[in-house]
Amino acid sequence: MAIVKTFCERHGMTIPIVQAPMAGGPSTPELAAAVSNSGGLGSLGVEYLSPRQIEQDILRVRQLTQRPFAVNLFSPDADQPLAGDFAAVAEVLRPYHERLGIGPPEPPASPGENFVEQLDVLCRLHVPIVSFTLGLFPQAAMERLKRESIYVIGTATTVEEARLLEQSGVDAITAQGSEAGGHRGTFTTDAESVLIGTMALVPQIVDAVSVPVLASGGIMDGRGIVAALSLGAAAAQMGTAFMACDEAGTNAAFRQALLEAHEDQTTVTRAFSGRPARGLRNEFIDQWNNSGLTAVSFPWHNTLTRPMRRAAANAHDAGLHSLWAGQGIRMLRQGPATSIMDQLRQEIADSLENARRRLPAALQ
């Protein structure tokens, strides 16, 4: 367990739990710094937002902890050229804008946020830790990290992504199973036919890289952080075991599906951005199935379902936008992050002690 102390002692964390990043809303200051407080790694998830509104946030964290956190962005490696019918999409689109009472789809007029405006808050904060997901970082913006001391963590689905992370420079790795509610990380060939889980996933990972391992995917309590350790990652990293805490942004049609969902009602979709997460069957999913229609590129997608999933969000109508979860869903629970981090604790050690229980005398 040396990489497990080593990990948590680098980031002042007496608990080897990652706060996953979950932007689109359930990740909040408030969030990770309440887990950062707790002794774990608090994350924030700031994909979509403005350079403005992620520096809000990042003041807004330091506010609520002197604690280490860590800050997401998607790499800009996994945004394409605007193709696709988006004519044919509208179609599938308008019924639902009309049912919500919002204007008619539009073409989207860019893809999103600037990547390189939002790096240059992070650097300009000097935010302790940045995780990146769906590719590798340009070299420019890896390089500008390491100029700024600032501890790098990618996320890998295959042995062969870690070695490509491993190679550009990342100081760490997140090991994400197909479990794993969200997007995939997928960037080296189709992700949905890369679904590794995180039990087979975490050791090929370890023994194929030098640089810490953090697992993700299905992990909900003590029981799978101690599995996750006894894997050789250095520490778990979950985020649909927050999504029902009080500080978590998640709205209450999205908690209360959560909380009335069952491990069978997750799957694997491109119908809400155009790569492929793996969230709650529901309405439009549904619906998007049946189309037979091929998403617009991503992040173009993502854009233009952003003002259906934004107004069924305010409309309190969980069919009709993104419910992202994994796939351990029955063990979630509610309350304060501060109590269920102190769950987490105690499951931890009780784990432990039942696994050294259950050993033959001869191999305690």
Ligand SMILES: Cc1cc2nc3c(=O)[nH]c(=O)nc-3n(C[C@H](O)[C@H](O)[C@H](O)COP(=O)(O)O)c2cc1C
Given for the second form:
Amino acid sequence: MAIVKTFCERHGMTIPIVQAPMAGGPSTPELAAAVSNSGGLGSLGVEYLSPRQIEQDILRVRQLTQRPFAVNLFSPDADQPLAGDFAAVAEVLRPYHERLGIGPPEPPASPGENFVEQLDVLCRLHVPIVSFTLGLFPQAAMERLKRESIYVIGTATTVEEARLLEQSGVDAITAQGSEAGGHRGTFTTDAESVLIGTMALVPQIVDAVSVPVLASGGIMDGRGIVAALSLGAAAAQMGTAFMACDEAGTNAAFRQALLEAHEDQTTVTRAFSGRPARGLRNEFIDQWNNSGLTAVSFPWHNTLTRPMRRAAANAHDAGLHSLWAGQGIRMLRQGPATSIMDQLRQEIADSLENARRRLPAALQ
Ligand SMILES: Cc1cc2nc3c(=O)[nH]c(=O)nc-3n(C[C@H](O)[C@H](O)[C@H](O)COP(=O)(O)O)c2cc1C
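For comparison with the form predicted on its own, would you give the structure of this protein in the form predicted together with the ligand?
Okay, now the whole complex, with that chain kicking things off.
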């Protein structure tokens, strides 16, 4: 497991755990700093934040930790021109806007934040690590990150995507299995038809590339981390596992729904953002599926459903909020992130010991 040691030493980590970036609230500066201070690698998911908000969050992490951390954006390749039947989607949203007491759905004025301006903050503040998902980074962005000596991590859901990322110059690759919560990182093919589990994906990507591979998707405890390392991963990237901890920005309704959820309740849906993402099935997803509609193009669909999602969070209405979560949800735990990290550290040791002890004598 030399790759694990090398990766950890490179980033000042004492435990091979990357806290996944979670845009939209859950991955706060407090969470990222707590995980980095515990010897893991914390991440901020800043895709939906303005350059000013990104700067504030990065400075806040720096107030809370001297250790390395990662900042994550989406590939601008994922952005599509406005297309689709806005009026039909607005009709699905309208009754929910009424229920939440907000004005009728409006066509979004702009798709979202400006990638170049966001990346500029990351480079200007010289963050140690930049990670990304939903595609490749443009060549100019990769060249700038390299010039600034920033370590770059891309996301792959197939071997082909991993190869493309390696060719583009990334320093490491997150292999995102289909169990994972949040958006599918898939960018070369139809995400819904290619849902490769972590167990199958990680070793195939490890065999195909020479950069370190981070395993992600469904890893919730020490057993999962040891399994990921056995498959050749340099570390485990865990998102859902941190969503109910004290420092996470997960809103109250979302948190409650996660704590009550089971492994058979997640689904991959385009209902909220227009791109496939895994989350808990709820009222809006069912209504969306019944409508038979096609989403407006990404990220416009995401911007269009934002007022409903924001109002739903304020009204504690989990039926109308995107509840991104992975299939390991039943193993979710609460408490301070440092305590979860301590438990994970102990579980890794126990799991390695147990694995050895359970083997037939001839294999010990
Ligand atoms: C609420 C939530 C938000 C996420 N947002 C992002 C994101 O902004 N960028 C990203 O690269 N991955 C994002 N992900 C995916 C994670 O990076 C990772 O692949 C996933 O959490 C791993 O699966 P797990 O949730 O089962 O641990 C998100 C996941 C969740 C649960």
